[in-house]
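What follows is a single chain, given as structure tokens, in the form predicted alone.
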Amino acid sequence: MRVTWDIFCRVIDNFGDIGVTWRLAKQLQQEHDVAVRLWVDDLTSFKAINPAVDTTVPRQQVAGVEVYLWPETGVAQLAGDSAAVVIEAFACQLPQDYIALMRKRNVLWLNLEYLTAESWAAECHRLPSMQGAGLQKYFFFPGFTETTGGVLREADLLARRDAFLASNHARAEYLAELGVQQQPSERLISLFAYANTALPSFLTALSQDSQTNRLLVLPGVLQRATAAWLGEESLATGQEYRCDNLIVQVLPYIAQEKFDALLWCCDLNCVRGEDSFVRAQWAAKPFLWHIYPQDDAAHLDKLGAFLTLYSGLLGDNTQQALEGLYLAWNHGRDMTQAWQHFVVHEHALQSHARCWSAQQNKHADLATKLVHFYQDWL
């Protein structure tokens, strides 16, 4: 009999939380023969990254995963019984009636935390927390070292990436579907970020570059800011807008299963949050991460920890170029000088991105580590 896992997810920033939990649910079901129920409180955001989702029904099967709309009350009644493994994604707080079900059986309760490169994550990874009535919750920290919980990576991901990049036809066909006609001399950049006061200076720097930059803007708040910089009221999807050496195109919503190919096509990927941040690393291309801003600026410590880990093997000048771009972007500063320095070291950063991806591929992935933890717990 297959083991059942329940994953609970509250959507906080439109796509990040559901992006991570959906990838995890699919991988557990497809690669580890696990029966997965995914509980999510926002089917509309889910549908934006997966068109197969039906927002009108409370329960459905998508790609072999049972998807439930997480109601305000009555979760226990819908569930019938708790799963053998329960994942509380990003401290979303399980319903009390469901916790009552968990007390009736031997359940592994995991609090899946946000991804961080900070050193304390390894120290806290897999630590237990007694919950009373015999329940014990464990903290599971994704990360970039062997002593953490790893990051999501499907078994065939890198093979699919390499096959795609080896095929000029596959790349051209994918871009054509998006209405993108890149010229050989153009640098292709994807843009997916939170609201950012550095954007106007970034656009100016791209427009004044010696190389033509084709910027692919994904749906979100930066579309309006980009339109304002171009002097337009709004931007039409698919249409090109040019300012000197910058060509801007707005992309439609891209289903999650096709998002990797966009990252594989681009020379630089501007990504945000957690899900696209991880996928950009597997793309093995230079990337610029916009970390989720926090009121107490705790995100800057998290950013610094990642930069220290990621850029540790770079030469001093290349490391400074990378960190300068990241800090200007995440502090909302003028990007002109940072972009100029990045371009000088672009080829070195391209090689480093490939090396980083190969290095991370040596670690077990998040889904596999979760399954192994459950087996050890038994």
Ligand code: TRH
The other form holds:
Amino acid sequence: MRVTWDIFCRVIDNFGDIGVTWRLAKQLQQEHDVAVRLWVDDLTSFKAINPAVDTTVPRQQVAGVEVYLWPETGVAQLAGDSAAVVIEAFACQLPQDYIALMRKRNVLWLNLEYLTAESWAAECHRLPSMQGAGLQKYFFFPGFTETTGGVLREADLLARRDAFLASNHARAEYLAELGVQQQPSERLISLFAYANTALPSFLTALSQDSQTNRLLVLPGVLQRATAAWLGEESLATGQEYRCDNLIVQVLPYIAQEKFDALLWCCDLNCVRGEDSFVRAQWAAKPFLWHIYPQDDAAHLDKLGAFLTLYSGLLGDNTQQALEGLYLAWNHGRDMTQAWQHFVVHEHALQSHARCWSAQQNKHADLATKLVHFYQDWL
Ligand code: TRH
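Condition change, the form predicted alone to the form predicted together with the ligand:
Full complex below, order starting with the chain above.
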């Protein structure tokens, strides 16, 4: 009998919560031969990243995973029994009736936390907290070091990336499907970020660059802001807009399965949140991270911790160029100088991105670490 896993996901906003839990559910099911049920409270967001999802049914099979619309009440009745391993993603609070089921058997209860490079995450990783009646909840912290829970990486991801990039045909065909006709001399940049006051100066810097930049703007608030900068009311998908050395194209929403290939194609990826941030690292290309902003500015410590880890092995000037770009972008400051500095160090940052990806690949991935944790716990 396959071990059963239940993953609970509340979509707070955006696509990161479902983006991460869906990848995890699929990978556990496909690579670790376990039976996974994914409970998600918002099928519309799920459908945005996976068009195969049917938003009209409460229960369905998607890629071998049993997907349940997480109802406000009656989870225990639907579930019948609790799984052997229960993942509460991002402290989403399990329903009380389901917790009552968990008390009836020996269950491993894990709170999957948000990804952070801060050192305290390693200290708290795998720690239990008592939940009464003999139940314990363990904190599981994804991370970039051996002493944390790793990050998501499917077993064949890097091989698929390398095969794709080795084939000019695959790359050209993928971009053509998106209506992107990149000239060899152009720098290709993807743009996926939160609302950002640094955007106009970034666009200006790109337009004044000596190299032509082809900017692919993903759906979200930045499409409107880019249109305003171009003096357009809105931007039509498939059309090119030019301002000096900047060509802008807006892209439609890309299914998550095809999203990696976009990052693989680009010379620079502007990413955000958690999932696209991780995928950009596996793309092994320079990336500019817009961290999810928090009210108490806690995200700035998180950003600093990642920069320290990521740029630790870079030469001083290259490190400064990277930090300058990240800080200008995340503080919404003028990007002109930071961009010019980045361009000077672009080659060094390209090699560094490849080294980082290769080095991270030496760690076990998040799904594998979760499975090992369960085996140790038994
Ligand atoms: O959407 P996000 O901003 O999600 C965020 C973060 O997870 C953040 O940490 C969390 O606190 C908040 O949600 C609630 O960014 P992220 O994490 O990159 O997730 C985006 C997902 O959407 C990712 O799985 C990639 C996917 N995606 C596509 O599949 N196609 C697309 O065209 C785009 C733009 C994104």
